[in-house]
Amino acid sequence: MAKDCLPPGQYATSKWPVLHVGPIPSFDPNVWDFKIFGLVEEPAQLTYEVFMALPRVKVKADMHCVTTWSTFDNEWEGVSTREVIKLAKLKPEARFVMVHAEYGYTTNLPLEVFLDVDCLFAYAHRGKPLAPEHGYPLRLVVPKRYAWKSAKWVRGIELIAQDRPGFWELRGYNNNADPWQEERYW
């Protein structure tokens, strides 16, 4: 690992620590769904089978946690956020995305960050399905932000005009979450 790959205040690890709030949710592919709603012309509700049939991408990206660890060259497989957004025509005023996950967990992102070329909804890591503790069946991956923006157990996205804080942002975490700027807390 090159020294310039490590954001300030971080340390490199080959492990993938497990951090989340609440229990690991159960998963039933027969009732699981993914919703796209809010400022869209065509809201969508996808079954697990339909979501898994979307075009797949592979992304190699680092992950940086606000608790100061970083892992490098993670190989993710899933569906690009750009592909997902194509499923519902956005209204012109849609400028932010609120990501919704199990247990009411949310995280917010500007639309341009959400649509970055390396952002995806991952269901595999290093060639294997995500472990339940790491977000199976579906986790958002936003490599250029601290890992709390990469929500586990995602169930949908809401397009909104005005930014509003998600779960951790309401609890004092920085809204932008850029690890290169050490935007950890308010």
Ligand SMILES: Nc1nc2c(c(=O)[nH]1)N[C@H]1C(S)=C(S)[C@@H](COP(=O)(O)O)O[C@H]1N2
Given for the second form:
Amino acid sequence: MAKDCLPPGQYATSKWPVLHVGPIPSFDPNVWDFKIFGLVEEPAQLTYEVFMALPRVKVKADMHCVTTWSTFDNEWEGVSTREVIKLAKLKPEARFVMVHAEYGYTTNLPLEVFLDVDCLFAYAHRGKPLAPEHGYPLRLVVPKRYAWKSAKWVRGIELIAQDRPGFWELRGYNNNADPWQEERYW
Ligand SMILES: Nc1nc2c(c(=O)[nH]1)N[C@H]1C(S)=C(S)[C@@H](COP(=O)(O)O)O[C@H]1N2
Ligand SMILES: [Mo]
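What would the structure be for the form predicted together with the ligand, given that what you showed me was the form predicted on its own?
Then the entire complex follows, led off by the chain already shown.
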């Protein structure tokens, strides 16, 4: 790991800490779905089977938690956010994305940040299915933002016109959350 890969105020760890609020949800592939809703011409509801059949990508990326740990060179595999957005015809007013996860966890992103080339919905890490505590069966990965934007156990996206704060963004965490700018809190 090169030193210039470490954003200000962060330290590198070779462990993979587990961090979230609430319990780890159970997963049943027969009831799991992924919804695309809000400002779209037609809402979409994907089954697990359909989601897993989407074209896959691999992304190598670092992860930075606001509590100051960073992990390097994570190898993610999943479906790019660009691939997912293709499944819905967006209304022209759609400019932000509210990401929805189990138990009501949410996080918000501008559409162009959500659609960055290194963003994906990941189901595997270093060649193995995600562990339940790391978001199995599916998590969002947004490498250029603090990791609370990388929602675990994600179940859908809502397209919105006006930005709206998500779970942590309502509770004191910075709306933009760029680790290189140290945008940690309000
Ligand atoms: N659904 C959900 N996703 C979440 C969280 C959470 O509380 N709930 N915590 C976030 C935070 S603060 C971090 S640092 C990362 C941690 O991911 P990890 O446990 O796989 O390291 O998950 C993020 N995704
Ligand atoms: Mo975090």
